[in-house]
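First, one chain by itself in structure tokens, the form predicted alone.
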Amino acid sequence: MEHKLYIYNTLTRKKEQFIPLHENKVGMYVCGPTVYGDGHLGHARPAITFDILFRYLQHLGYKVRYVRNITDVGHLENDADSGEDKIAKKARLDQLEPMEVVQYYVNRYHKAMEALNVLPPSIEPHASGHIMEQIEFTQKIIDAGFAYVSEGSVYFDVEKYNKSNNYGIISGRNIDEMLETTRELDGQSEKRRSVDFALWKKASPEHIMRWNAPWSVGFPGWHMECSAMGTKYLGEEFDIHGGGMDLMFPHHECEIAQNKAGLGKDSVKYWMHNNMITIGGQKMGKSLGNFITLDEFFTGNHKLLSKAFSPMTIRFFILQAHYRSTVDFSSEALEASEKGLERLMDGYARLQKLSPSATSSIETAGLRAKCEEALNDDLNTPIAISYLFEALKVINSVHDGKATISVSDLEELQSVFKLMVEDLLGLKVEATATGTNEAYKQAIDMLLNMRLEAKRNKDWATSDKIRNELTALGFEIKDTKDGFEWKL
């Protein structure tokens, strides 16, 4: 299948022209999220670039198998391998049962994820449901001579693993110097290193979450959950891991040592990562106390709102920026987003009411070629989205009679617009930035077609007052030579 789509490799550290494993198929693996809490905005970057990347790979022709995790076991408070698993400490403070907790969270994520227009995966696994997977994952790791079992938990052995492989590839971690730091803290761990990881960790009597092992009675860690479902769905090598940029160490690192340990061979071919989401240039996240969750981005109760925000408006925000850069939040950004977004799609409902003429007196061509081009280049949606904003000018023009266009320009400009707006950016019609719907949208054309009847009967009063009213309320209204437009 001929194309020229590129993406940026984190592997090799550079753009790359996409050739899949398999002529018509691409597997694609991302990292879903972390069930113990809100999801916050940070988490909705990574769920959006690559809903894009699902979207555009469909849009090719390819047949995508996308695989996104909920990691609902494993995931320790401090790192992959101490403190206690987050989902089964907040079973026990709750008195629930862990995957009551597991799925309360699950359910809030899959309703942000609709509310932000998010196509579900093909696959959503869950690691506790693939224990067995994982085991029999580790035990192929200990039988390479890659792990070790140490007091009923499995480590993998960074040191061996780096002496005949680069353990540090994707992250450009110096592992030499990580080893040499580590060596005075020999013997004051189950670890021969600190920088060794756990395959499998042994339960401590009062953990909650356990099942049973070769080594002990215990649960997975954290990375070896992405090993064995990745491999699981996708096969021992497929097309595209993804995931954000903080995973890169040590989540993904430790995935690429157990692979090739486990398997003797590399099993992802392109990595991709997206950028982070700063709040006055600092991670947003949990652990730092500087998070707003999607609910409080909805809802605007947030001391950083200056008020609540669509779906389709975080998700415009995000659009706005490459995937790969770093995006600082500001509620004037987002509220700058809000205008921006009902721009668009002030003048894609524009378009769709524009009368044809025999011939066009502007130049509509080539807008498809130009979008297509922006996301063959790394998914650069900023700038497809600024073709669209071009675009608007020869929109306008026509709708305010200064320019023609024939029904063929009409039908292409419309096509294109309806495949980038809707289909690719995944922008709904029906959620604008306003908030309005179509019930709510009915309504307010009813009293203004009523305005056009009282002036059609010279019944002035009535049609002053109708539009004073409606003017008093927020709305803005323009007659039109084909009746009125109004926004709010």
Contents of the next structure:
Amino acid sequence: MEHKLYIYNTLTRKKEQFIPLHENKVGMYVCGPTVYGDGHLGHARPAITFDILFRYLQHLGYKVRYVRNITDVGHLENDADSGEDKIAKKARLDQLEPMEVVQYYVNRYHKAMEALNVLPPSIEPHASGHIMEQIEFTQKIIDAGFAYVSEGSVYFDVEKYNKSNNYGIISGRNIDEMLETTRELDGQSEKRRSVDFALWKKASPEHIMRWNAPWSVGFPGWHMECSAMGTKYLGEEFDIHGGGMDLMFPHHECEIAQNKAGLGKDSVKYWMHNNMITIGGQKMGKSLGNFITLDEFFTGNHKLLSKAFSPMTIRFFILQAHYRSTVDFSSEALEASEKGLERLMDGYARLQKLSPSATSSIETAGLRAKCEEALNDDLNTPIAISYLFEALKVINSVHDGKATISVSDLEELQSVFKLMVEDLLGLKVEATATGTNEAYKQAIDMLLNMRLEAKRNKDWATSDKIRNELTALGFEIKDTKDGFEWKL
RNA sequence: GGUUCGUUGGCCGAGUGGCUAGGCACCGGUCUGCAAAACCGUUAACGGCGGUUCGAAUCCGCCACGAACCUCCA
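Can you switch from the form predicted alone and show the form predicted together with the RNA instead?
Starting with the chain above, the whole complex follows.
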């Protein structure tokens, strides 16, 4: 396959050329949401980042299997011994079945993703639907001698693993230092070492999400689901594993250790991590409580938002920064993106209506190559977008009659824009819902005020014409004592 | 404290050892009866101090500031 896609591999801290394990096929796993709350802006970032990768790999001709999980066996809220499962807690507070909570937020997550024009993954496995696989995986690790059972729970023996492997390979953490710094916190824990992590936890009596396992009635450790589901659907070795940078440690570090211990091999070739979205320079996150949900953006219903922002504005905003940089949210920054996007989409619409001439007075060749070059360079969407803006000037000058474009150049330009804007960046023309509704309402009001004025002038012909034609369109017009009312 | 990363013009945000990224705002212009919108054009930056180099915002060192991870987090 002829391409030079380079992606930054967190494992090596370098950009590496992407070469799939199996010719023409790509296996990609991305950590999805824990569904016990509404998705916020931070959740949009990995979804959109890896959506671009998904789209681009397919554009390059690969058959891609994209797996994005749903974590519906909540993680422990506090420390491992006294904690409560997040989803179980939410369920208890709302007096629902845990799976009702899960279903509710999964539905809402899907709705938000669809609005953001994020393509659905090939497989979206639920952790709760793969308990057997997780038990089996845990057993493999026990059999390999890298885990021990303690009071019904199973723990990964990090220290033993680290003797023959490198625990800390992706996060740069040093296990000796970790042992030193955390030793004092070791109490009467059932763990041998504080760095050990759970593969299976025995459920406390109040823990309502529980399953039978050889060791106890309990639930799988957090990191287990990705090991189990990733290898189930993509094989013991696959190409790409993605997720947010905050998952690097401990989640991905543990996942690497689990796979190596249980399977005897490294499963993932390229690890990719998107950076965080910040707000006031600080990470937007659930625990800090400084997040703004996607719905709040779409409706503008949040005190930090000057107005509503459409899903495409959110998408464009995220794409205007490179995925490995932090991006600082502010209402001003979003407004800037909104205007930029509008100009881009207006230009795209204008491009469809340009009239070609016999010759071109402008240069259009090279845009495709430049855009692909940008995406090949670790998905540099901001650079690709900057090229589109440059091309916009060409489009506008042709539109203004200040330049000419030949049929073939026009077709090429249209084709590149279609590819970049719609297929790869995934930007779609949207009838900015709220704005349109407001304008539409005001237009109707204006018409009816004109009718009111005509009535005052006893211009019945005009008055009736307005009423009849609106009625014909399906509006109900009601005269009131001091004005009018209408509805569709 | 440990590990990692960052500090770019009014704001957001790319980037390379020498050649103006881009967006938004500002300013100027075209258009318009006027205005708005739209379009065109211009301006402006590389945290501080040293070093390497013919040349560094880009490489190295130190300092300052900020952030992420070390508990759950996308």
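Numbering follows the first chain given and starts at 1. Each form is matched to the other, and the largest set of C-alpha atoms that superpose within 1.5 Å is called the rigid core. Source: prediction; values computed, not measured.
- The Cα shift for residue 16 between the two forms, taken after rigid core superposition, is smaller than 2 angstroms.
- A displacement of 2 angstroms or greater separates the C-alpha positions of residue 465 between the two forms, with the rigid core held in common.
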